[in-house]
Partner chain sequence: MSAKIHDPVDHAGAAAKFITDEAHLTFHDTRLWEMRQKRDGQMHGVPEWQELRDLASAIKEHTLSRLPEYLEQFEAQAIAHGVQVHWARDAAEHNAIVLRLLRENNAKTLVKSKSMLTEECEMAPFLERHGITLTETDLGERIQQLDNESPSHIVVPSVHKLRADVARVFAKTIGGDPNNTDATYLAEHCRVTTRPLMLDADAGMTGANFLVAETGAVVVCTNEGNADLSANLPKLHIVSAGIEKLIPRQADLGVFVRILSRSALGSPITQYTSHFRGPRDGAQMHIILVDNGRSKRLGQAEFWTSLKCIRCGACMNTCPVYRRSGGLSYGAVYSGPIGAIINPAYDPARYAALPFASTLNGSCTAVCPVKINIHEQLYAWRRIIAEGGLLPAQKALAMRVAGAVLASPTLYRLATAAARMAVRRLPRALLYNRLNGWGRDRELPTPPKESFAAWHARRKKAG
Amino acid sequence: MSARDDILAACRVSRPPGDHPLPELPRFPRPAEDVLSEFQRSLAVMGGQWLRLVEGDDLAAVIRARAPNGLIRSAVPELPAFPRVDAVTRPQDLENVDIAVVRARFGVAETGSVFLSDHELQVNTIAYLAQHLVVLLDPEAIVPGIADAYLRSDFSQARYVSLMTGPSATADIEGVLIRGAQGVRSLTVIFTP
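With the form predicted alone in mind, show the structure of this chain by itself.
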């Protein structure tokens, strides 16, 4: 029996008898607003970047231009020219990745967050070990608020979920904001269906 099994068994023994349904998640009406504009604004506030491809842009070329000589790994089928994220044998083998490209299942306008699960990331460490994260997001897949996000079944269907909002940052020391302190140095959302 593993430590995990021991902990879960102890929790089950200590659980009070009876049914304990989860509380109903409330809906919080939000003013009608362009969710894409709100998402862009919220993401920028948190230090993230976004861009829209214009007609004729080649997605691979746009991403390659961000790191001409860097290692780019992809977890999306749209970019077969880049090595796959899941081609490594150990998660720590992703430590030298300059840019990782993933697709978010959806975005949250209120916070500028993107939903990434184990399915989208393929190897969860890629979202933290890569120097820069490029996230493909369908603009039609943006929900208005964080409460709307939690009403989706995506959370209960994944083993691992992260709502990422901009690059890693800390301002613990003398209020100086440092990006990329414990994770990606930049997070760029590219809007593409």
Contents of the next structure:
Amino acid sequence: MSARDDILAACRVSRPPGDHPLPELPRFPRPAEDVLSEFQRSLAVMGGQWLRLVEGDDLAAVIRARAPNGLIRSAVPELPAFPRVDAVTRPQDLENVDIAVVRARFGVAETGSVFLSDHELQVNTIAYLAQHLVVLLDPEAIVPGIADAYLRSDFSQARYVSLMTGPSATADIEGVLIRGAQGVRSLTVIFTP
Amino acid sequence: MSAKIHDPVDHAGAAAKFITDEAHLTFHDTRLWEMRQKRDGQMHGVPEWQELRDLASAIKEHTLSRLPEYLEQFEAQAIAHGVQVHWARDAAEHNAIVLRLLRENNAKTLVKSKSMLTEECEMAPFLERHGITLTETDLGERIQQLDNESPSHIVVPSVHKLRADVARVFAKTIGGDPNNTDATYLAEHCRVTTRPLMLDADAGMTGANFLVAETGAVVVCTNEGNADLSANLPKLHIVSAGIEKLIPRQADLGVFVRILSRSALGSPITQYTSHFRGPRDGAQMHIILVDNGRSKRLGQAEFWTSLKCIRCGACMNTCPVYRRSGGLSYGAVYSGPIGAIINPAYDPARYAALPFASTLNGSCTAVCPVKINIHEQLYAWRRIIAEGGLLPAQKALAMRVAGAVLASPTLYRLATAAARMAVRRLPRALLYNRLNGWGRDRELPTPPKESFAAWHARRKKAG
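Rather than the form predicted alone that you just supplied, could I have the structure of the form predicted together with its partner chain?
In what comes next, the whole complex appears, and the chain from above leads the way.
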């Protein structure tokens, strides 16, 4: 027999006795706090930053000011001034990017996470090889909880999805928290419709 | 393979060495307890916490009771999305599949994120013997790889090391200033030396936290960004996953993702919760579904629920024995309370000491997010090990004597009278010696002058 058939047969023989029904998933109440302020608070806990554009702010200028001489690449149509992420031929070619700009499909208030799939990222590695990540997010596109996020069909419309929550981090050396492990050193959400 | 690795693990002996180093012991104990407290803080912030534990436990028990069906559903979904699925009965088959995939793709360098399963399969030394250069990309795991040591904790692999140890390991292997023990400097040094290896790697490997039967998604929960780089840079991504990682529905992630990192590190979620469902254009994605003893454990009435484990490490962080003995003292891939119930299933003789590395205080069970009755399984293993004649000699002798004494009221009364006299009158050298484990590092209590039975008889007479 093949390994596959052997393993499946062994699991059938070993099947635990008794009925073990699959539970329904209840919807738990969420805090009364509005989702935008909960998102901001949660994101800060995970080391992420956020900013709101004020009247008269130019998005491109706001981002450029964060790295006046750095290489900025964008995966969003509203920033044609920056070279496109998908203009590279290999995912490795993004290694020198200082700031990458992407747009999240939605955010999650409970954790401050943003939904980014291969559609939004264009090249998946941009979200990790860039030194800093700027994520555009429509403040209207925030779901309350992680459980709400997983009821959406967006996950099954992509080959790759990451719920990203703040920048890469590690505490593997004596528990000292360091932002910027192997991925981005900072993640900033800019609220813009 | 050397005969040495099959010798019974001397947990107490290794732990005795660990506790002689005050600085390491204190940090280890404090750091893990801090993780436990952060976990408690998260728990208190989620009013439905106990309901989530009940749901997680029920979903896992359901899945395990219908594992063949869910494995087939997952396989069909994965294949439909262009993933190649492989099955491995044991570690040797798993390693052979990995090597074959690497050779077929002419891959000589492999970058991988943390995976306890590949540790279990002893894959790294196998691949290296066959000419593959393997780089661990998780910081803690990289430190352990460079120091030629196993991970001592399933979530924080190098938690038993202090920053000076890390500086020493780096200076010896990947360069750097041995006297600069700043954690930020050390992490940065690892980042800049690992990134070129990832950029050049021929293949990448990750483990899996969850496999979703409904959608074929492989879910990987990490903090450093190394897993997503290892998977997304090379043209070949291999996933190594135990068959117990299945969950039925995408919506079930709404339970498990909420409890995993809260239980593990005391953070609301990992920085990256990544879902891989198919290869990128021009790339390959392979999944190896590994049994390696799991189907056998599924058939063990007392132990099958240990397969619910989601590898959060909460039981280790809370365990007073683990915190004061260090993960390496367990001499096994899985340490702490969960290791003490998993490892004996593989080799009860070799791991006979581990179920005794517990006070049976039940704290492991109380923090387990999927409600595994860990302390009861520890007790069950003790019974099996004793019945199998696998007890360490000193413990076996004591148990035999105790068994005889406790079975006979006359012997028991004689023995307690003798003990009351002995502890009061015998010289210390006779009481505190190698045969009396209880007299090591602690004083025996002063016994009362008379037994309860004698006191009760006297009161009744006077009454």
